[in-house]
Structure formats: structure tokens, C-alpha cells
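What follows is a single chain, given as C-alpha cells, in the form predicted on its own.
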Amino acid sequence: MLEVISPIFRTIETPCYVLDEAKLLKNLRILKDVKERAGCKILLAQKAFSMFSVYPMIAEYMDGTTASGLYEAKLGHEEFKGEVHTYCPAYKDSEFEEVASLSDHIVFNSIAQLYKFKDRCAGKSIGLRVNPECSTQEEPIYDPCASGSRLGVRACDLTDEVVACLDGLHFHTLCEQNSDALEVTLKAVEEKFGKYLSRVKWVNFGGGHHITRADYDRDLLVKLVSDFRDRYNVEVYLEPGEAVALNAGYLVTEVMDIVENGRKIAVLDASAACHMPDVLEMPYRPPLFLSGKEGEKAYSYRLSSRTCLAGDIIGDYSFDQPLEVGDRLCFEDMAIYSMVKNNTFNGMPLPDIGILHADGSYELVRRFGYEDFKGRLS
């Protein structure tokens, strides 16, 4: 039989979502420091992790959420009770009077939504996106300077009269990144837009930094932003969401079944196309519990899905021992992007949600059924 990062995971019902309460606080702890010493504030961007039920914890550390349209925007204001930010590409005029009643800022896409919407923000605090055209990533699909892309205004298209309209800037430029790559996005935003920079209240700085990394540079990360801040007399906001959950959760699951074609391939009942669709949409290789690379270990398995979609493959993995029915695998940092994604596709049930407490008790959060696959149908 396997090992497993608890005793308790061999007899949880799977598959499972469990939070690590220990690592979440580890990680708010860290990002509690850098807010600190940077005199910055920090809000979670919940399209990475909504995990509500740990809401009050991460209120503790953080000063709010950030929300990318209305649903998000309820539910930070329902559940963590700190200040709520909305940015979305383009407000929908039936939801737009909800948004602004939910929301402490409103940030738009464009200068034609902010000319649209800015009279129906009494007593909020108005922002707009801009786009540094600055690419500091290589994959076009995470890249919000790419050519061509939607998001945020540039600097040509931006003017004195906009700017009289905005209390601040929001800018998003970064993807599982260190503070270097906010540094060199920093030097095109002064380039492109330091001369309005002063005429604001605030600067968000958007999400993608990998602050609780353990490679992250926070020195540095400190020094951008009160350096920034004091330059141009700014509040500074970041919003990471996967940084507030980073290899903080698991996703528990079982071998139902081992068929082969050539190679041993386990049949899992967790599914890279419903449960976690980053690794098929990424694409990458989520870390595994006591796991090596093919080959790497003695004995080497495909890990699939009980889904009938035939790529429905998490990857490929190597074991100190053979895999039997039975045996319970943990897939590692399933905090982030996961919960958010997931479906029902091929009527596959949603994981259970569950928290790993840090004196080793576990609590089932939540517990979906199939009225949960009927209920998105009709």
C-alpha cells in the first residue's frame, strides 16, 4: 500500500479537495509581512481560489478580494467582509447597478466602458486598466501584452480628460512570476504613464506574483513597491490568488482499475478534464505524493480518468512499488485553479471539499450530489 501525506486520506471518500490549513497559514503569514514592510495592502483574487469557508482566516491576513464580475463580487462581500475591487473586461448594463453597490472599486476595460458607467459610481472609487505593452511571459494565452490583445488601454489611446474621470490604475501583466518580472513591467508603466502616475490615489499592481514561492525575490518585491509608492505618493495594491493558496491542497484519489496497451496505465477516479483542467488546458504536470518522473522510479504507470474522453491523461508517473486497486494517490498543490474550474462533464460527481486542520484532524467541508449535475442542466 501507498503512502499518503495523512493517515486520515485513507479514508476519506474521493476524490477530495483538502486544504492544508498549516500551509495556508504558512503562506498568509508571508504574504502578512510583505504587506507590512512594503506598506502596501493585498486582496485576493478569488478567480484562483474561492475557497469561502476559509474566508475568515484569510481576513485575518489580507485586506479584501478581488472580484472579475458580479458573482465574485457577492460573494467576497458576503463572505470575507473586507474591501471588495471589480475589474471585468466588459459590465453588463442589467448587472452593473449590483456590481457598484457590492463593490469599494470599479475598474474598467476601456475608455468607452468608463465613459459608459463612471455616473453610476457615486461614492466609489473608479479605476481603469491600462495595457504596458510589456511582455514578460512566453505563453500568449497568459500574456496580456501580447499583440492584439483586449485587455487594458494603451498609452497612446489614454488622455488628460480620461484621467480626470479615475482615481486609480490597475495594471496585469504577470503569470506564476518573480518580483524581476514586476520590476521590468514597473519600468514600462513609468515609460508609458508616469506622468499621470501622480494625479491618482492608487495603483493596483494585479495579480501573477508568486510571492510565496520559496524562490520569490520579497526583497525586492518590498522595494518595488514602497519605492513606488513614496515616488508618487500612491496606495498600492497587489492581488495574487494562486500565491494565497500555493501547495496548500491536495486532491485525493483512487485506483479503481489497471489496463494495458503497451504500458500500464491506472484508472483513476479524479479526472484532469473535470477536476483539475489546468493540466490539460496549460498544459503541465501536476506534482504526485512520493512520485518520480517516467522511468525515474522502479515502476512506471499512466495515470487516466474514469471519463470516457480518451485524453483524459493527468500524466505520466513512476513508483517505488507496483500501484494496486485500491491504493490512494495525492495529487499536490490542487488549492489553486481547481475548485474553480471543475465540472460535471460525462456526469463525473464534483470532489468532496475538505480541510486537513493543523493539529492533523480533518472536517468534510462539502459534499456534492448529482442534483449538483442536474441543477447546471436543463
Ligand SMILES: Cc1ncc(COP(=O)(O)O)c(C=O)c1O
Contents of the next structure:
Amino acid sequence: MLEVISPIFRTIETPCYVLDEAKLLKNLRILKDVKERAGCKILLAQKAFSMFSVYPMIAEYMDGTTASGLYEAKLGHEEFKGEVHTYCPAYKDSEFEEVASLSDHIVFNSIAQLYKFKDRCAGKSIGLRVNPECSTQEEPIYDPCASGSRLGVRACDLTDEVVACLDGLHFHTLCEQNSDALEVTLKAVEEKFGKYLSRVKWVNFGGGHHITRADYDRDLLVKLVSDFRDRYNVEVYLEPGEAVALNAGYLVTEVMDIVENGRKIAVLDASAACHMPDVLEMPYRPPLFLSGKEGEKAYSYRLSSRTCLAGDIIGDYSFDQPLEVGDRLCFEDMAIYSMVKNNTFNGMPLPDIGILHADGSYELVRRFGYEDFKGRLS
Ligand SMILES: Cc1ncc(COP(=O)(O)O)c(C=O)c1O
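Could I have the structure of this protein in the form predicted in complex with the named molecule, to go alongside the form predicted on its own above?
Expanding to the full complex; the earlier chain stays at the top.
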């Protein structure tokens, strides 16, 4: 049945991340339409998706990349070729010169970091991350406005003197949210930082905008961005990660064994801990092609992995047919926060990376081996 996506899923080596080019292109067209209608620039947040073999394609639709530090700045600079914006909660002395040479925009997280490095940013656009102290979501781990957050300068700590050193302001408060949450956040930003907004050249609205999700209100986003831009005469940047490759990739895996312990447990060659760590970190149950919730279809299984971590459990699923050793399963929405976060815990091999091209052909882009495991150790 995986043939519905592609017959190739029967024969490729597993585990394998497969990027669905047609779905990526669909997202990119949406993002391009939004940026043209809103009159803003949109950057790829590489922390979510750094599959640089498709950067040239993404670069046709987006303006550049945003980096969380030196290595992502370097990757964006080398492979994407658009604008490079770097924001890091703290820059090291030893890396700053290279960060500055690679970046068009450099965003600082604190006034101390700004003052430490601002004279080493000649010719670069300097920004400061602010904290609007406006939580629009429940998860503290993904809420930069949660109390005690280290992320961004609060309005009570910002002064005219500091703003005089800046070209732009940056805020990032959202996670997988719709434009109504941005509307609430923008009210807080204007209330707290309004007097500074027309003194800067640009404002970066961060990421977490789920722009390509089916129920996302893009008309509201376009209105919010264009009104804001006109009101303060600033350039607006958005830097989504998830929205770029949302629902545009799979993790194809094989059933290696089926054991019983009060229930049927399938042991896969993919691991939550190694290959989809957000499943354990967020936590969430990843969508699986042609499956139901536990008990929904005739045959239920707990899907787990071949690491020795007892909690390396992907979730409980059901199927129309009993699973057999050698069956292929296809987890969905596996392009984002997967390849960038995987690891070789337990000496697990890293999954291959492939592309299902829009014309139906398949390309193996990268295969990893023992040297990738050993190379990170000493
Ligand atoms: C500063 C910043 N920008 C952009 C993003 C991208 O967010 P998302 O992938 O949710 O769109 C993040 C995510 O944590 C972030 O911290």
C-alpha cells in the first residue's frame, strides 16, 4: 500500500528520510505568495530543516536563511546564497569574527552582548531580540516568554541609548501557531516597544508561524504584516522553519521483529530517540501512513525501536492487516526537526537521506556509515 506514495519505498534501504519534493514545492509557493502579498521577506530557519541539497530550490522562493550560530550561518552562506541572519543567545569571542563575516544581520540576545560585539559588526545590520512577555501557548519548553526566560530583552530594560545602536528588533514567541496568536503578540510588541519601532529599519517576527498548514489564516497574516510595515515604515522579516517543510517528508522504516508482552510490540529499524527525538521531547505521536489509533483498526501494535532504551517507543497504532517482519512503514511529517536533531545513540546508524522528485523519480542523496558514528567520538 506504500505504493500510494511511491513503489520505491518497498526497495530502498531503511531507515531513510525521504523528502517529498512536490510537497516542499507546494509549501514554497504558498510562502512566496504570502511574502509578495504582505511585502515582507521570508527566511528559512535552518534549525528546523537544513537539507542543503534542496537549498538552491528553496532559494528561488525565499530570501535567505536564519542561523542559530556559526555553523548554520556558514551552511546558509555556502549553500543558499541569499541573506544570512544570525541570532544566538550568546556569541563566543573566538567565533564572532567569522559569524560577522558570514552574516548580513546579526541579532544579539542581551544588551551586554550587544555592547561587547557591536564595534566588530562593521557594515552589518545589527539587531536585538526583545521579549514581549506575552505567552500565547501552554508549553513552557517552547515558550520564550515563560517566566524566567533568558531569551530577549524586556521592555523595562531597553533604553533610547541602546536602541540608537540598532538597525532592527527581533522577537520570537510562537510555536506551531496560527496568525491569531501573532495578532495578540503584535499588540504586546506595540504596547511595550511602540516608541522604538519607527526608529529601526526592520523588525523580525521570528518563527513558529505555521503558514503552510491547511487551517492557517494567511489573509490575516498578510494584513498584520502589511499594516505593521506601513505603520512604522519598517521592513518585516518572518523566519519560519516548520512551515517550509511541513508535511513534506517521511521516515521509511522496516519491521524487524514482533514480540509479545501483554500486547504486540513491533521492533523497527527506526528509533524515536535517535531519528525522531521530538517524539520523546515534545512529546507527540507521529502520523503514520495507513494506520489508525490503537484499537481503531483490527490489529494493534506498539511501535518501538531496536535501541536498548526502554522508553524508545514511537507510539501505539493499528492496522487493517497483521504486521509481519519485513513490512515497511512510513512515518509522515518527518522532514522537520528530524535530520537536524538525529544522533547515533546505541551506535544506531543514521538514516539515509533521499528525495522523491516531483516527477516520481527517487534520488539517494546521502548515506551515512560507521565513520559518522566514530567521527563524533574520540
Ligand atoms: C529565533 C527563532 N527563529 C525561528 C525559529 C523557527 O521556528 P519554527 O520552526 O517553529 O517556525 C525558532 C525556533 O525555535 C527560533 O527560536
